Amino acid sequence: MLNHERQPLTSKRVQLMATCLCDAFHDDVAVATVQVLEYLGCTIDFPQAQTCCGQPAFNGGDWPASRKVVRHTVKTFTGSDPVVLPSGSCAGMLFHGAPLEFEKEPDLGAVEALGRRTWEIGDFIVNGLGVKAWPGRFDATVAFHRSCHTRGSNSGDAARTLLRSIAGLKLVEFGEGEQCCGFGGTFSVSFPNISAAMGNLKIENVLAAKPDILVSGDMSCLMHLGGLAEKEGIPMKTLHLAQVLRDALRADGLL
């Protein structure tokens, strides 16, 4: 199970880890995350030295390289404030993957301590701050994709809790919802044909439910599926959970 021991929240001051994908491709997801957290009354610190969670090297089997990145992350995100990420995948790396590769390392304690402070944003809103219903309005039919990296964590259920509570939003299920999108980080590079076939099957199942938008808490899945759909000329709009929450507030004049 990925659910991990939590460090109790003592304030609404948080540290934001924007992730590599926000930095390179999805800057609006980082902006939406900040806007949502500020709406909730959080004070946000953004450590400028942040880079990556270390997951690409971890998944590729290069644990020495991954540990180097994780050590930098531990050094960068100091203190006791919660670290919030708009990515279940990166959050899972810090509270699950990183402790695995540090089991025989002397700095395991520091890595585990960071993991106890790490939250994916949907999980943080629902289970950290106790917000069970989201204000605003979002008039659309939405399909929600839960990434593989959030299995066993609270993130998927938290996202669905928030989405179902939004006025005007209809959440629809789709076939084989638990199947992987096929991205898998370096998997999509090493096995592009298998990756594309898995992604196209996911798209087929999603479109059968006829949503207006495909939503996920992981940009990597959205990037993969959106890219495949665009390549095939299939119209399929994608949004990150944080963008939906932000846009719902905007639609009702709350932001």
The other form holds:
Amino acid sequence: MLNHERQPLTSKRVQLMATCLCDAFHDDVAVATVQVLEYLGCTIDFPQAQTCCGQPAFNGGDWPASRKVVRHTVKTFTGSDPVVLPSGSCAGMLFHGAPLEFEKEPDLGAVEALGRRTWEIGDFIVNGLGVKAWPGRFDATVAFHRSCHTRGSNSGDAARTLLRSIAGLKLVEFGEGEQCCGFGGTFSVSFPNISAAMGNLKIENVLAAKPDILVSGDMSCLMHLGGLAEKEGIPMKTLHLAQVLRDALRADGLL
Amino acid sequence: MRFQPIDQAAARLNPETRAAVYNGTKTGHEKRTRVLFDHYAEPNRLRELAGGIKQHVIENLDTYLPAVEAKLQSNGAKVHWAATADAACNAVLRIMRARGATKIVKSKTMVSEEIELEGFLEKHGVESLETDLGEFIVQIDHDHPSHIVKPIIHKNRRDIAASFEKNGLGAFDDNPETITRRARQFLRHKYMEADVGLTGANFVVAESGRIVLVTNEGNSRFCLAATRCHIVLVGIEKILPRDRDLALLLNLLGRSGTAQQITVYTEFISGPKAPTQPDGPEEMHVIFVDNGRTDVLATECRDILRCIRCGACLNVCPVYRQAGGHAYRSVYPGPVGAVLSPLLLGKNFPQKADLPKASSLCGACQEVCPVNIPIPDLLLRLRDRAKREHVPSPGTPPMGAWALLASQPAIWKAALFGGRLMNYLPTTLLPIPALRAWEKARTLPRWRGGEFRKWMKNRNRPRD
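Output the structure of the form predicted together with the partner chain; the preceding block shows the form predicted alone.
And the full complex, kicking off with our chain again.
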């Protein structure tokens, strides 16, 4: 499945891909990602020309359109530094989806090379930088939704390792954790009934575990679940993993 | 606004049916996971190994098929090749006619559903009777199976009791024991009246020519014990190289399909009755069915032919759980069906090109597949194919303008800032169907395009 070979880290210079969702809606998640990485001693480079990973068209079936965007991304993220994203889904697109749609393209090599230096933030912290315990404090009961596109990758375990290690944070499991939230990119608008039913079921399962906050490594899941809950008038607080890590540092005056 | 057919089917599904499907699949999946992880330290390695074996078979069918034919013949079975559904149906009919037979008892076989054998035989004066309880209920209801392993997962016991009553099998009584006893009483005589027993095959071993059948009701044994002629209907992809491969595949099949260590009955059939054996069918025919499989083999989606029909991907699939099996308009529903059913249509692929869209690409199907089929990748390949064949896809937003935007950084940045309009305009005024579909059930967060870029820029500016 998703496990992919990565080149070992040689420096702490990092290229940040903020993802289009954070660029358009969730700027604080990108800010938190920068703050967390800088706390760990990384230097951040933010290539201004970045746009999107190309996944919407890839999943929508328009591979030529998707390849156009992937090529732009490959051109934007040059060099050999690791590319870190606050999204398991977009990271998976770069190391798994893009090579699939470039199978017969002459520039497959360049696409694969970008994939080998692509990391989801939690995976980068735990398996790239070797940080297994997180300092600071976060007083809350947290439910963690492992986004589906990290299935088979190290990201889910990495996030849980970090969350469990935070002082004051209690991690609770909830029913049917392996099930999808129902977002699925274009699926959410072309299958609105099934998508909403899946999301409402997820919310029901999460709330049954009585967490203070629902945390995930992907804003797409949280935007869908949060949007469903808000429409129904159900109070449900959501945070991205990077925001929890940043807030934990802040609570202890480490930032 | 138009949406995908499977989404519409899910919206129309009656809540009782949805509850039956949801409960059946959820329980099935949870038991499967428990039993697999309780019994094996690393089930995922077993899935990969099993996948490797089946992939090897489908990539070497050209040598395995003649080998298995020779072995079956030397075991005393007759081998038939059916390129199409019609050819397979006619092969069955020819065997019946040659024997002057008019009655078949059937054990569960998905291939017979695929080739629509029952209707064909009926037209030609042959009575074929399902003996698997679920399939029997489907048959008396003139319904279709909605699940590969649990054909009546969409029915509850009240539905079944009502159809028993309607079909003269006793007054309404929804006690499962009564239902089973009545079916048994009805079927017992039928076995004795039939001349031919028809089964599928879960595996055919090339090395030994063994046909392997797994069932839980013992009905396939009755079919073979009471009849003189055994017909096996099997897809050409069901071959395993060696008997020893069964150790792995049977262990995975039982656990993945029904959370059993091993099914109640596992039969190994090496040919017709030998002169020294007291009973059993004296004639055995194996009909290998292609019906589109070699076309699938020629595509980049050939991995789907590894499938051993356990149904685990149906049980875990959130879309199947919401829509039920009939929504897929196919003999093979769920994730495996969303790949296999359109592919089996060959050039008529566009008729079912919407099936591969019915997935959030969550990957749960691959995670549970006992032969590790990369179903999400195959779904994606078929979406690409549908687009290339210009099949319309209702509800899928057009991607051309987006791709243009996302490959031109200057325009992208302008759009990031321009998107703020959305915060001031009622979104119902915006001519974007996808946005309206989103907002039907969800709110959209405030547009904050460019805020992060501003923050990055300001913090890097030297302070005064």
